[in-house]
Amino acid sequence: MIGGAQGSGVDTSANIFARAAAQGGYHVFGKREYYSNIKGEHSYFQVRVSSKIIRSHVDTVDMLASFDEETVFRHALEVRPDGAIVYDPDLKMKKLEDVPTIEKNVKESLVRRLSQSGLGTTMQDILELARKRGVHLYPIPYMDLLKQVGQKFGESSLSSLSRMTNVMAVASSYALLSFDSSILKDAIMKVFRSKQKVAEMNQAAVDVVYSFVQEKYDGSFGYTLPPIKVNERRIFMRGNVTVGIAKELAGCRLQTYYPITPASDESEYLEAHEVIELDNLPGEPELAEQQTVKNGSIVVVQTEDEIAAITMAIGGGLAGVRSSTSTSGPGFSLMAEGLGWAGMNEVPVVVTLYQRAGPSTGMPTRHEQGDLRFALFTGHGEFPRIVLASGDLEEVFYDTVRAFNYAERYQTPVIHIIDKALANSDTTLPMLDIAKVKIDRGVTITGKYETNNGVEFPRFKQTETGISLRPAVGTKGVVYWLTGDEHDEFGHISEDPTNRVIMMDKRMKKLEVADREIPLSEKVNFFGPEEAKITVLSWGSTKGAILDAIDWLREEGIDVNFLQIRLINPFPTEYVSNVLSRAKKIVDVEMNYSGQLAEVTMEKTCIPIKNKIVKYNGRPMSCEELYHALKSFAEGTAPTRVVLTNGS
């Protein structure tokens, strides 16, 4: 774990120290936690690396590298026996009662601790509590190493040195770790490839750290963390990022947003990419083929709120453009009449849903799985929406290339539901396969169309499945009508009953082909044995979590199985009751208070679902707590509701 002030290099540090596992060969999982402010409060990025597959964080800290007092007195305590901590020497006298971004609980329960101990409130005390718990403690005088740095490069300004502080904490870790420290410079060369300067002296900082390490403490620490040979391609994502680089894969070439944390990284990052390559793209084919075009592009457009967000995303679609918008809850709240309106013209729009924790503003950088039924009946009415929920940065991947294919092919919205805690961790993943990228953009109309000039398309016509031929707006030679209203085949409004129950029918009809045609992979996932001691339901991130926590159980000779649910609307009814009413016991494991997915379960299947595990702290399951509570419903000690309270 490396954390600091926001806006001190946190998340840059974490990310050169996961791209330097990752290139050793490594499987990482990092979780990146932060306050909603710009800078000053303090945010800390958690990564685990490990030989094998990874998927989840864990409570425990095995390294805690710090380069300010804040990171030391919130996380020294976390960090387990035999751990240990690299701080910065001349902040030891620092007080705890002196540093104002601590909440007043937290400093209340450290002075507890420390004077339970017979120990003081300086920085220099909660070190020695963590001493007296077999952590091992480790000094780096910084601001004396930056100036070897800086008289290489004729750099004498402390400030812009200190801005390198935090890689040299990384590169301490790395070195009382005895990591190749030429694969470190390497992940600090591809970070910063765009300031060469910036790069050379973060590279020079890692060799004077390393020669300082090995003189004063090689080989102290006990662990090291040789290369891996690695006989398969990877690649090293970050959730947003993976979303972003899925919708111009699938061929979306219309974004639109409006700022809101969690989900503008992913807005910023398409913004960054606007002009795409597209030899060999699935998304663009036939333009692919034309020797003149060489490059495509997306228009990413931030617009002045949500409501003409979803409106002007509902535009593109209109226009025969895949095209999306990105929000979080409040942002939601505010496209509840714009999802209305394409669900009553039939218009294919995907909105990608990153849930936070809620409601009103709620804690806007910190992690919910809290707008399921938000997401199922968000738009007064009835009317029919796709949603489905993915579970790691692989579905996040291909799950965002079928949404569109979904909203195309049924010619209605599709809500995609991620969270804040898929959207800020970071992982390596086999090379995603872009073959498997498939584009389908159901019944359309592309060209001329041949009719007579004036003559009324019948766009909302009746069919057996509920969906009707879709021409493009501006199609030369079709005229329909596009109203809020109910309407006839044609657009024209009508308030005839009986034309209300076709058009009611036709467009809720098609919900029933989707739940016959998507494939059952595309619907669930079922991890584990056919037979086990207790069947875990749930939904969205917390996957990662369960299937860590089964294989630690499993190692017990505790089996579990796992039933995901992927797509929630329309519902996988049929086998989800197969599954369930065969389980010895059933928990089901959610981010929310409610456990609104087991509510949801059970108004499909009739099947009552007591057991349940969830938390709504605003902090993401750990694969530990996880396996504690899982292990505690096994031997029947639990009780039917377990909230989970871990996180600093």
Second form
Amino acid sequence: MIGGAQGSGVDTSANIFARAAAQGGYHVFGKREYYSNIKGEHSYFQVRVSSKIIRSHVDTVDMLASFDEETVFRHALEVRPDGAIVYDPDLKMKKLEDVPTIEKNVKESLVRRLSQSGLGTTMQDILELARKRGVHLYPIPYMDLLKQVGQKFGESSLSSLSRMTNVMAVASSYALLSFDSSILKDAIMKVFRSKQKVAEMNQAAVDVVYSFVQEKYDGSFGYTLPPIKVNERRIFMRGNVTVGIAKELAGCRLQTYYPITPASDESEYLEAHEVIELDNLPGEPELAEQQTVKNGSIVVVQTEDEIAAITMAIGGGLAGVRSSTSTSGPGFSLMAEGLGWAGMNEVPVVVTLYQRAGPSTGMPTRHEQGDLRFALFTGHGEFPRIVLASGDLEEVFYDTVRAFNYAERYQTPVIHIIDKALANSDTTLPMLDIAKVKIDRGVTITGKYETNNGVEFPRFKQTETGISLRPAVGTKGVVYWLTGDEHDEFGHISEDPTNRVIMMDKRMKKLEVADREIPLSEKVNFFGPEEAKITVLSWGSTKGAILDAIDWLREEGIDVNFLQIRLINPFPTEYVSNVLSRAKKIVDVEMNYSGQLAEVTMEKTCIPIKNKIVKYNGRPMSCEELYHALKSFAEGTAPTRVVLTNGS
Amino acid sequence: MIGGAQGSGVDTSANIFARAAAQGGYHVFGKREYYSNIKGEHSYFQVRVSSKIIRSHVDTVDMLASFDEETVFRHALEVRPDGAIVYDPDLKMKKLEDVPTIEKNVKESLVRRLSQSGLGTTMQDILELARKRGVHLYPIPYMDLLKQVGQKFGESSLSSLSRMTNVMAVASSYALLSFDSSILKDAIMKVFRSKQKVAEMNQAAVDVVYSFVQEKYDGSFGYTLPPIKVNERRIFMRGNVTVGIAKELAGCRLQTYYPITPASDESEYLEAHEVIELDNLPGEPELAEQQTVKNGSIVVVQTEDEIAAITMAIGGGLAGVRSSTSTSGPGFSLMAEGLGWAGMNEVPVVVTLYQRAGPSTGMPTRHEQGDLRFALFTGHGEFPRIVLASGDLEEVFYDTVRAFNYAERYQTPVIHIIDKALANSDTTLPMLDIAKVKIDRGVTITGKYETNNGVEFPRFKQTETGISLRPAVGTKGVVYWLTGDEHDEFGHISEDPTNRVIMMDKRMKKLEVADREIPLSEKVNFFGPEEAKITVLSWGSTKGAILDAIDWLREEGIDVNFLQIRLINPFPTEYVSNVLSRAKKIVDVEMNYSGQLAEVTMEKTCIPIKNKIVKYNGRPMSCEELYHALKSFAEGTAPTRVVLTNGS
Amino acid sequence: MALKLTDLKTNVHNDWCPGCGDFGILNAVQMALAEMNVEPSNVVIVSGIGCSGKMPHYIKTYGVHTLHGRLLPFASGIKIANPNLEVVCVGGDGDGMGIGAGHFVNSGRRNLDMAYIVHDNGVYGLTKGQASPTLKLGMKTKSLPKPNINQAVNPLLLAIASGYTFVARGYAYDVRHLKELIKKAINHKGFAFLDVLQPCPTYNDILTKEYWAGEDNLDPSGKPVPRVYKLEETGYDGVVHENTEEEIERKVAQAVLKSFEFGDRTPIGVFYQNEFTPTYEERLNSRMPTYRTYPPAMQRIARDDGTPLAKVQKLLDELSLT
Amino acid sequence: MALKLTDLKTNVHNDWCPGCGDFGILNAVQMALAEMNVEPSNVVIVSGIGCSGKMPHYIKTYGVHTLHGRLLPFASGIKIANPNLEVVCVGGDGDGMGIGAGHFVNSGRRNLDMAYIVHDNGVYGLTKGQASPTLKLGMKTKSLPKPNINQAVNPLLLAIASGYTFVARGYAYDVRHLKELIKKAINHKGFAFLDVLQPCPTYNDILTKEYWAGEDNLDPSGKPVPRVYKLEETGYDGVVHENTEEEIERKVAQAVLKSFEFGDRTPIGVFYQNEFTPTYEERLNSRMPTYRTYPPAMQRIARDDGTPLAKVQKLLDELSLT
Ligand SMILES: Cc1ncc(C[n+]2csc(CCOP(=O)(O)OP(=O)(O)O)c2C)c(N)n1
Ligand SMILES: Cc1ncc(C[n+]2csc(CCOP(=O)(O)OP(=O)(O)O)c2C)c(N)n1
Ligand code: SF4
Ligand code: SF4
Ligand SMILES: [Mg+2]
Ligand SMILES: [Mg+2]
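Could I see the form predicted together with a further copy of the same chain next, after the form predicted on its own?
Full complex below, order starting with the chain above.
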């Protein structure tokens, strides 16, 4: 774990740490916690590193790399016996009461624990408490070492040098783990790609730290991280970048957004990559007009609010462009009316919904899965929508493309739900396979339409499937209309009761078609043995912790299987009913107060779901707490509703 | 039934008709259908009159009072054999194809029916078709008769005179029914209260028509409407006025709104009655400060949009004022974010939601119950809300007051759902009983708070019930804060995970308390015998048609009982489960596509509800169609989903 | 082949009230489009909600009848996706400056190459005559129970403050003049705002046709003096001719002062026009050089077999660990 | 008993970035309130969302931290419900003129007796430095990957167009001057708008403290020439002294022209003030004569036993059939 004040380089150092481990052949899972603040509040990264695949974080810390006192105060007692704390000895005498950013109740509980052990309230005291529990302490005189670096580069400004303490902390940790320093320096080079001198100075800092640690602490920490040979191609991805790349691949060419945490990083990524290189094989006749055009582009528009974001994206959809907007709860709340218009006018549009802790402004930088039921019913009246939720970055990637396919195929809005934990986790993945991706535009027509000029086109013509031919607005040779009012097949307002029923049926039928057409493999995942003591029901990013926890339980001989719902609307009722009616004990696992998926499932299947593990303190589920809770269900000692509360 | 072009006086004449019947001692149920248009499109009123209580409309028409050709074309064939059509013989030669406001498909089907009978397409032809079916025809030469009136009043402008044709049509109908003309003239006086001369001219028109009819048609129509002696006090109410009066009674002192059909009539009523007379008994000590103040006021603010409407109402709620806003689907969609803030900050605020046919702009003047599930989950994240739905005007009245009581008692937003059918129906009711109404402000404090100046007050203090003392913002002697962010007990931002759980639990707990405290009588109605062949499950304004239909079925020996859910959140799960698990056959009846209440009920009770009668063509359920559908369920001939489609 | 007026008419029944100023605006739009000889399927009329919002259904081009107050972002999305289309926005004053005021202001900041015609009738027509944002403080139309409690917004001033690069006013019953203004607005390079005085005979009995015709505003000889006059007839020139800060500020200031005139002498015509401000499309193109030649709506995204065309492997490789 | 500055401070940890202009504004607000010797529980600070939005938590009066862009309707609801309260709105430029622009415009039309302070930093601080509506076209702050693609809105001009009856600008680092402006804004009868130039050292490296201090804008002697100057020191008088149309138009026009000045010579002070426009409270009172003496928040609605006090029986009787 690496911590420090927001804006002091925690991000960068964690990134370097994780990237180095990943380059060293390890699987990495990184989780970021931060306040809704720009500078000063405490932020930390938890990086889990393993030679086996990992999908979640754990609560206990093996090694705490710090460069400020707050990190030590907050996390020292989370370090497990035999773990290590790297810190700046210059800060030893800092007092707990002088750290303004620690909450009162957190301070009080620390003071209590310290005084119970007869200790005072300095950083030294808390370190002492950790040491008593068996934690190894590694003071590293950052500034002294940095001065050496400064000399080499002719840099004497202490404030400039101090900006490198974050990397020093990382380097110290790696030195203690006898990690190959060249890999670390390589990672530094990648992260500081655009700042040559900074990269070099930080690399020099690595060397200085390594020699200090080797000299002073050689071998004293019992663990090492030797490089691992990897046979697969891997990437190191973050959630919002994953979405961004998938959107470009999916052919999204208009992205609108209004800034909001944790969604806007995706849009900023897209903006930075707005020029899109096209695979334009010369000689392919249908691409003739493009012969000279090597580049396409995705227009990213920062709008004045989320109402404009959704309606502008719909405008793009009308014009035949795959369009989307990304937002989080408060912004999504403002999109209700726009979504309804898209549903009424059968416009394909994708909303990527990054859940964060609500209600209202809530905890903008914290994790939750609290928007499911709202997403299922956003907007007045009844219109079809497709709601899908991804469980990990690989799913995020492929589902993003599918969202656009569904939107165009079924001509309706698609809400793709992810969350803060996915958006901000950095994970190693096997290289994503672009060849698996296919684009399906349904019966969309762009370009010329074969008929006379100005012919009124029945855009909403009744069909067997409810899906009508869709020439983009602007298609030559035809015209038609759109309106949020109930309308006839040309899109003109109609209040006729007979037409009304036809049109409602037409729109809603599309969901039945979607339900029939979308393969089960895109709707659900089922993990584990057919027969199990417990069947876990869940959705979204709890997937990681669940899979890790059931691995642990399996090792103890407790069989748990897991039904993950990915397509939440239309709901795969039949399959889910089958699985759940065979289940011995169903346990619903969700990051929200009510167990929203359980409610949905009960509505659809009428199978009572009595047992729930929920969490709503804004921190993702850790593997351990989930493991313990599931175990208590297996052992029959759990109440029907277990609330998890770990995390700081 | 009375019909005519929008803006040509249909409303007024129907009002006169209904009011006269009501004054004559009859029970009246009036239902209005109109287009989303200002002038010209066809609009009609269906008024059902009976000596027994009536709660819904029927499809067949006994008497059609017309003064334009469109009304005749559209409704002549709805008149039952032995019924009557009153019309203007001057319009006889008008042709169907020349009426621009009749939809193409309606025209086509009429032409088909006419030509099958070998008839042409004039108004005369359609009247002939009706006559053949046994309908009595009563041509009334409106203009000739009106000229007599004009002479008397020295008014020769034909266009002025023609403005009275609507009243002529009403008078003719009543004359045919030998209805007491003095009651009719009285009703005219009431309706034209503020326009003395108009009233008098219209009264004179009544006399002219009565003598014409007596002379020409005396006794030819077999039915009469003799005055009935009534022993109870009755009022003649319309839905939105009912809400308005109840709000003033409930102590609502700030109403915000943005114009929208069919909600804004209520706000306009309130605006017209913004000065409120207070019952200010001198000598009551606690009212001393008011001694000199006889009047209070309700401030009605037309805002720039519905976002402002909800947030401004919340502002009023913060300041300790009972505040509300009224809207319809599109406006409600814009309130999602504001509602969440109110939930997070435990602000009492009432939203009166007038449902109309959605999605999107939908059919703005047509009826539907399509917003239930949205209302249950409006806004991202999880916060408590109370959702109640009224079934008739009497419930509307008392529920409106309760909505404010719940809001303040449980310090949370309340959504009171009604619909277009209730808003626009005019009904006779027994006089409402104000003495039944009690105001319960919970632990709201307005005025001085007993403590030192500027003391930081724990507004969100934890309590057993989750409900904390609530001094209004501005209460002297204390200060506190509010924020949409998760907060501590003073209302300051907190991202602490422990505090988070405490606060989520606190807020959600209030719903459990509400569930416990609210008496069953406010949550559900149960009608009919314990044991029945069919148990109807429904909510809202379908109540009327259901009660009428089950009366008819009972007469045939088919027992049907009816569970009406009024408090939809918190859901009365236990009671409903009990009733439904005893039911022989459950039939869900709703004015929407999906059967939304059935879905909610399945989620809560896990009792499958397989049979549904739904309607979503924008026209309220008639008593007959519902009767037929229920009967087919009783007889076992119905499919699981019956879609009703009557209405024009 | 020249476009005839009738080519632009649909056979949808028009349900505006008799005598409504909206008819004048509809005619002017159709005449302008016919004279410009547009290709109907290259034109999109985007409207909000209100009486005015029904207009697209009467015009035989693409028509998008959107949500109350949201016509501008809808239109912007269409235009950005396909800058080759001629996008004309039409909406009510309540739609544009009440619920839509946020988009009104912020769309001015973008300067997309579109036109926006506001039906300025002082009331919320379709919801039965409540005061709209352009109704003056204290005015009581026949539809209002009490005098208007809010100050009016001056649409022209608001448009100038919001950065519209063409700001004009027309009058619904001077169809010929209005038609010319509409052509100018459409031809203007950038976002053009056109406020149209639109009598609503049903609800607004103050700013009526008779009022604008000056039927109660007689000159000494007893002849009515119309209350609208044409800017161009007074030698007023709202066009920015040189791309200098001084010229622009001078023309803006002039337009601001002119915008105060209202009532007995109400100017119609072009208050301000500046084609030197780059359009949004130009700004996009400077960042994405193929934007204009190969805009989103023209881009192919996949081969016929569904293979995507975007080469994102490069982006993945950047994140690759080997 | 005079109020001390410390009486107005909470012990909530302030987490703005070091050097943020918000600190200056916070101090000025607290100083102004202290000098005005307000009763803390009679003051409500209403904010939007953004760095600026956190301000109420640092001030020991009632504080309402609302939703992004919605502070004005929240505040209006409080003020209308209880006109005796002193309501001060504070929010970001994105909050006020981006997402909140619709309320910005329409609140101007009401003229409630409140003050509104905008932290004008050219960026969306709390979401990491995207362009806000006041950032000029083509500017590229360090937080932006590309130059700003939108034109800026001129907050003063927008406020004038929207009908604010007090329009002023302050500078966050001239705390003393700002404090005086805040007092004026609060004391103004009507809705007062105060735009405050607020350097955001973290994201906006263009309009910095150094920029406003003119550190790069040297006079011939090499001394920095500050870029802000005080209107009142130039003899400028923005106050409407007579309630005539001419005087008002003259003062508006003057303010409009003044509002164009920005950059090397940027005026701060009162651009425009007009107390002749009736406030919303006055307008309400003319309709409901007990509104001011007995406003909604002061009205009792029931006896202690829950019996309602409103006599609605009369209304029911009007609808009664007998
Ligand atoms: C979100 C929302 N709120 C309210 C309405 C109801 N509504 C329909 S038209 C209208 C006002 C129309 O006034 P204006 O924009 O001036 O157009 P006009 O009818 O005068 O042409 C309103 C408020 C709506 N459709 N959507
Ligand atoms: C509806 C909604 N959309 C987006 C956000 C995310 N958000 C939080 S602060 C902010 C911008 C703040 O910028 P500004 O108003 O200029 O305030 P500053 O931080 O610069 O003081 C945004 C977009 C939100 N809270 N709510
Ligand atoms: S209400 Fe007014 S604006 Fe609407 S159609 Fe009628 S006259 Fe025109
Ligand atoms: S980001 Fe800018 S505005 Fe926000 S606190 Fe930091 S310096 Fe201030
Ligand atoms: Mg209007
Ligand atoms: Mg800002």
